[in-house]
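First, one chain by itself: the form predicted alone, in structure tokens.
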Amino acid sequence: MKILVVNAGSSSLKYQLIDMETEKVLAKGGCERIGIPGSLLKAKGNGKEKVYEQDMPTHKVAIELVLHALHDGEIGVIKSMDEIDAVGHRMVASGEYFKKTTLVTPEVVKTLEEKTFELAPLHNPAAATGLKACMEVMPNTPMALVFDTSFHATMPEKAYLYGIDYEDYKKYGVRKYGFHGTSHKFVSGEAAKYLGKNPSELKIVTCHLGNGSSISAVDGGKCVDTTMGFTPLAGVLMGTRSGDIDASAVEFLAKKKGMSHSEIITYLNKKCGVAGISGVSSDFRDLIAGAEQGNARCRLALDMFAYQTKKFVGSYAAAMGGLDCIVFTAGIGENTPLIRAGVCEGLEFLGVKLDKKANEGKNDGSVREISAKDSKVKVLVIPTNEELVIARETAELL
């Protein structure tokens, strides 16, 4: 069976091609500037590379050129679309409207366009506009969406409700839903494979570090919390985004800066988190080539940072009754052991103990193990591959 993973942004989309039985990717590649001038498909297969510099005014020309790579002579890695079995879509946020994987039906993409686009106005609209354009080109294909939210379907009541007037809740579904729980998923299973465990036996918290971070307690298997809410701003302070605040200091913020709703928003997506600690970037390279120069605020940024996660560790370490396991991933859990150091430091009472020289080593792709040998918790890098959820959770429901 061969999968077609699909991410698509509102000008960009991403693909991997994946043969189930081996879980190999057969072909990637990803389309830049859809419907602005100069776009073009950046394809990988077949061993080798090549760059399609075409006019894509529209998603579906954007998906009839990636099928077009896919059986190119030079680089393709299929004889025809029929050797296609599935394509699983990337789908932010799910609402409470779909709590796992789903396959497409015309009910399904209704539903998805009345009921979810307010949740995740900058991704599902543009994930649907990429949906649509595979299903023109590719009509007898079947087609799934899997959603960040879904792994996280399984926090109880206590976790995932705010302290809001309940019919409210009802009404208009404000609770916390989390995001990347694909890669939430992956790693946690992945540190079960490593420690040699069944998921159900271990406590573990997944921490997904970086531009958009988020951490998860992972409990047996299931997600019984995480640190992102109604929408990604929540948790952490992260690389432009502010993290939880106060909702009075927000509109005190609105007032002072003559801010309407909608701008105020943008600026604590677009304008704070360590990008707006620091004054110099978003990029942790940058904060930690700063703070080695002596500036203060790159240090103040990096030191939230690891201070925040450090606190989300210990508080669902609480909530679970235990821990086994610390995961780190994405880019800066997997390459930046500054911020590894910070986070693990001081949580020497639960067990946790770290190795220096282990944790400064370079991420290789593979499963490491960062803690001391006598560590009672132990502590991975795991690289994500939220590419590979998606295949799955489609072959699955197939």
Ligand code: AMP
Contents of the next structure:
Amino acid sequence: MKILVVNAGSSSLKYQLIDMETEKVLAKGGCERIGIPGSLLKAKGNGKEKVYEQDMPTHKVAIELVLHALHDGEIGVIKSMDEIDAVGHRMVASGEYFKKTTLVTPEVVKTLEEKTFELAPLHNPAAATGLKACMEVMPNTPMALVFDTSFHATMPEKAYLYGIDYEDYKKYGVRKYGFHGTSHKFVSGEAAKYLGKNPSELKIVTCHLGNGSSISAVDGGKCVDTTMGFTPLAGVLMGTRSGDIDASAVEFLAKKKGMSHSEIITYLNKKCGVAGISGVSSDFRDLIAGAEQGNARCRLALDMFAYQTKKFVGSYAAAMGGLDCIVFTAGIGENTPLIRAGVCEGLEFLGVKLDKKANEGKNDGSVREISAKDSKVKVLVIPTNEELVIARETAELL
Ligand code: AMP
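How about the form predicted together with ligand AMP, since we already have the form predicted alone?
Let us now look at the entire complex, which starts with that chain.
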């Protein structure tokens, strides 16, 4: 069985074609600048790479070009479109309308458009454009929606509710939904495999630390809490997002800066986080270089990030009543020993003991154990693979 995984943004469309028997990526690539002059597709297949510089005014043209690349003599990996058994679409927000991976029907598209667009106005309409383009070009191929939020659907009410009027939660769906669910699901599952345990036996804190960051408590294979909220703005400070902030401080800041509601939210999403604290960059490589050169605000940004992440690890250990394993994943989690050390430092009382040398080891794409042999809590670095989860969920649904 071959599954095409599609992740569509407003002007981009990334894809992978995955063979489900071997779980190998047969082809992958991305269209850039859809609807903007200068659009191109960078595609890989057959061990080769090809760049198609072609006008892509719409997502429909983009998906047609992707299918052409999948057939292309040089880099093609399939002979006919019939070889694609299904398409799995990454969808960011589900609200309370979709609790799990869902087969696409006209009714589903209607609910997606009418109920979820306002929850993720930057992501869901763009992904739906990609979905509809695929449905037009591949009308007989089953499509699935795989939501970033699904893995968090097991959170209990006490974890996902905000302390607002319960009737308002019911009326408007304002609650914590969580994001990065496919990543938290993948790495917690891989951790159980690596440890040779059944997921039901483990209490794991998964730290997805990338440009966007979220931390989840996974108890017995199920998510019981997570740091992102109604939107991905909540939790730890991130590349450019503020993370948690007192709602009254937001109003105060907006007044001082003469910003409207939407302007202050854009500011909190795009101008804050470690980029705002350091005044240098959202990229941790730049922050580390800055801190090494004595830039105190780069140092502060790194310290804040590790401190806030550590606080969530500790609070989730308390929420689960124990801790067997901490997993680090995503760009920062997989590549930054300094942050992993900063998060684990001071957690010795919970039974966390890092192996310094193992922590400094290079990311080789494999699962790496970075805790000391006598550490009660295992600390693992696990490369995430969100596309594989989307493909697996789509295949399971079929
Ligand atoms: P992601 O969103 O998972 O792609 O993560 C992107 C972020 O990971 C970048 O903004 C960097 O801050 C960080 N990152 C990626 N590679 C490295 C690296 N080799 N060393 C330190 N940080 C890295």
